[in-house]
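Presented as structure tokens, the chain that follows is alone, the form predicted on its own.
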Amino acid sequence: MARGDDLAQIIAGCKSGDAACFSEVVDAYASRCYGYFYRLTGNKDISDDLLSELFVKLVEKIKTYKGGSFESWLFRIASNIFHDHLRHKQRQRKLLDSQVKQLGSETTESRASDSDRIDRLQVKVARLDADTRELILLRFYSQLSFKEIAAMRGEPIGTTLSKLHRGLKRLREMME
């Protein structure tokens, strides 16, 4: 990955639509982002998914990028984009079931398909809640530092690390 200087030139490359610019930073980012989105959706499809929308977002904000830390404001997108799944989720499932209600059929809860490929850990941190899982995920697998993650999110870097202590803390007693 592009630091400092290099990463600023880059950065300024696709602030003039540069498409090489781009495609450096697609290169650089692209794993850590799937990476991300994977974890929390545990589905390779709709990562897929989430991870392009991040790069056609990243081509539409890039001129509302005013310095700092470039991966949390990337990754701050990429939350906000799996928020925005999360809600239309959300309203399908109160759709779908608004439609199983006028059909009088009883519905049934749906089971991950690929569920027996998934380790212990994972089926685990896929149990936390959304806000727990993300800030471990942010963590420790895009490795954002705790400042960057409390930036991020607008709150105090003490409400950060006790949220993800907390986190942790339940992690650890699901696994036992």
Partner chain sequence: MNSEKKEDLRELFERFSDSETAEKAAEEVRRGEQVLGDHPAPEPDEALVAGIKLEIGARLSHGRRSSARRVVWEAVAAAAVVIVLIAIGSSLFRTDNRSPGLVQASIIPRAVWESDDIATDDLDLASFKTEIEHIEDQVRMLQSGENGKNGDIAVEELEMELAEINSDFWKG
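Same protein, different form: I have the form predicted on its own, so give me the form predicted in complex with the partner chain.
For this one, just the chain is written down, with no partner chains and no other molecules.
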């Protein structure tokens, strides 16, 4: 993965509209971002859509990136996209009251149609509360420091540490 000066050059290339530089960013971050979306939604199709949306947003917003941790900036966009997706689903749920259970379970439980693709971890992750789940997955896939994650979430680092510690401990216990 590109680091330091290399990453800075790639980002500069992206800002000047160089498609090859965007391709490098996609190659570097697609896997982690996809994992983040997949573990949050448990749905491959939705993850496909969210990943596409993320990189389209990247193209639109790259000029607003003013330096600092690129991962932090990128995963903030990813997190916003996921929350937009949740809000969209909630609106749908209100409109389609008869499908409440199916839509409501999408982010917490696997769809039956996806069951063959869902691993055991996905089932256990889905049992965590939404905030803890997102925190654990953000930390794991973004590789951000606790300090960066706390800043991103707008909470004290002690709160972030505590939530993540409890969540990971519970996840490990469920997996054992």
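From a predicted model like this one, the values you see are computed outputs, not experimental measurements. Heads up, when I say rigid core I mean the largest set of C-alphas that superpose within 1.5 Å between the two forms. Residue numbers count along the first chain shown, from 1.
Residue displacement note: residue 45 has its CA displaced by under 2 Å between the two forms (rigid core superposed). Shown in the overlay between the two forms, fitted on the rigid core, is a CA shift at residue 166 of 2 Å or greater. Once the rigid core is used as the reference frame, the Cα position of residue 155 differs between the two forms by 2 Å or more.
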